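Next up: a single chain in structure tokens, the form predicted alone.
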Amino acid sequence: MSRAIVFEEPGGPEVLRLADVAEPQAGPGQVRVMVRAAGVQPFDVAVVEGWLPAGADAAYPRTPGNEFAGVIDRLGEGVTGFAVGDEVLGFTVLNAYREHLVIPSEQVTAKPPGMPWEVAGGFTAPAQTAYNSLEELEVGEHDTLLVHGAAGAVGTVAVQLGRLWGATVIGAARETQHDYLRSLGALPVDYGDGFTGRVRELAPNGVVTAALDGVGGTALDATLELVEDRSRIITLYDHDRAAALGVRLSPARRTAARLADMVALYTRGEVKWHIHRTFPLERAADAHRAYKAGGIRGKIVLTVD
């Protein structure tokens, strides 16, 4: 048997429980990973509350978890390029909150020895979301990029990538996060009355050319006032409003090759990472409560012993 976090009906963190489940077996083209860490993110919270991603199995019980890191302990028929004992990180749709995970081999990449497990377990989703979003927005030199929720996991990466690609980056977050944002290279700005005016004061010539919205609501409304070309706004939060407003969604194009590129940036020290807090697997409900409480700097991660 193996252990997994499951839920049998939608709800809040209280529906999550630890259960004994059958050990999954690797089929053709798959690897089985002994999970050492799994990230906690908005995607998972939405799944627990009842949202079902496209292509996911609708049956209960369900196990959340969209990203992971661990050690390969089984290889399916036809798998090449990996061996039992390899340390990897990767991505899935569901099922990462567990001890053993079966995954197609093309959804993992090597974990470098210098990357801690808790970093690797929570790295995949924010790293690729940030990269894919900024690539879609064609962020580069001469841009001024506004990042909402800049101290969170996606924001942390987006700020640093924006700077690496030559943009001026304005990071919106609570004032308690401003020193952190400065350390990443952002110009920090607080929310509240007068927000758009403060952003324009920071922006060269008062112009913001692109935005990544990780907050939604009034933050997205303010962004519509600041960015003239709405095709250069991506929201990660207000999916239901995007089409009507003429703004975009982050493209779903995660690949192991893209993940490997982001891991290389981390290894070279070009992308820094911050772990807000870790919880053992059996405390997944507490991890979700901590996430929903807000004020997250970087990432919350589950660890599996």
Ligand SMILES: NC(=O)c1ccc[n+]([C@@H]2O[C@H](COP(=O)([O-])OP(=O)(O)OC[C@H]3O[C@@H](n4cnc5c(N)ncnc54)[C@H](OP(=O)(O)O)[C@@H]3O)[C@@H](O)[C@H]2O)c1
Second form
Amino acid sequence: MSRAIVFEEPGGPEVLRLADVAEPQAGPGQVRVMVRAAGVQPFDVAVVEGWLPAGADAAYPRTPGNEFAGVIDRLGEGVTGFAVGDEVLGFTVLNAYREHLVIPSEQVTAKPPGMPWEVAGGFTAPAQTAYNSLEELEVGEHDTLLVHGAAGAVGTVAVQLGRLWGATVIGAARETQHDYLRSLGALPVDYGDGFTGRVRELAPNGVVTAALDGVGGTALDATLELVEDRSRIITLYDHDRAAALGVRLSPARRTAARLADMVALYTRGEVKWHIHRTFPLERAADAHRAYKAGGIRGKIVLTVD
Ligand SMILES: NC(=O)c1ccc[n+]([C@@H]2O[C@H](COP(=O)([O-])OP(=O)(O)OC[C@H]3O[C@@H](n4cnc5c(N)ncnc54)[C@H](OP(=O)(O)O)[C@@H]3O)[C@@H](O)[C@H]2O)c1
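Could I see the form predicted in complex with the ligand next, after the form predicted alone?
Below is the whole assembly, all chains and molecules, this chain first.
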């Protein structure tokens, strides 16, 4: 048998429980990964509350978890380029909160020995979301980029990538996160009354040219005032309003090759990761409670012993 976090009906963190499940077997083209760490994301919270992502199996029990790292312990027929014992990280739609995960081999890439498990387990989603979004926005050295939710997981990466690609980056977050944002290379700004004025004061010539919005609502409204070209705004949150407003969504194009590119940036020390807190797998419900309490800096990650 194998352990997994499951839920039988939608709800809050309290519906998550540890269960013994059948050990999954790797089929053709798949690897089986003994999971060592899995990131906790807003995506997972929505899944537990009943949202079913495209392509996911609607049957209960369901297991959340969209990103993971672990050790390959079985190879399915026809898999090349990997061996039993390889340390990898990767992405899935659901199912990562478990001991044994079966996954197509194209959805994993090598984990460098120097990358801690908790970093690798919570790496994929923020790395790929930030990279794909900033690439889509064509962020470069002439830009002033505004990042909302800048101290969160995606924001932490987006701020650093924006700086790496030569942009001035303004990071919006609550005041307690401002020293952290400065350490990432952002000019920090607080939310609340007068937000757009404060952003303009920080921006060279008062102009913001691109924005990544991980917050939505009034943050997106303010962004519409600040960024003239709406095609240079991506919202990660207000999907329903995006088309009507003429702003964009993050492109859904996760690949192992892109993940490997991001891992290389991490290995070279060009992008740093911050782990807010780890919880053992069996405390997934507490991890979700901690996530929902807010004030997160970087990632919450589940670890599997
Ligand atoms: N492909 C995709 O489209 C994709 C992929 C991954 C994530 N996402 C989305 O991107 C967003 C960010 O994801 P994440 O993993 O970075 O989440 P996260 O780690 O929870 O970060 C979100 C940040 O936004 C801040 N925030 C949220 N609401 C706020 C508000 N009303 N006022 C001020 N600050 C607020 C939070 O700060 P406090 O905790 O201090 O409030 C937190 O720092 C989420 O909406 C997520 O669903 C999209």
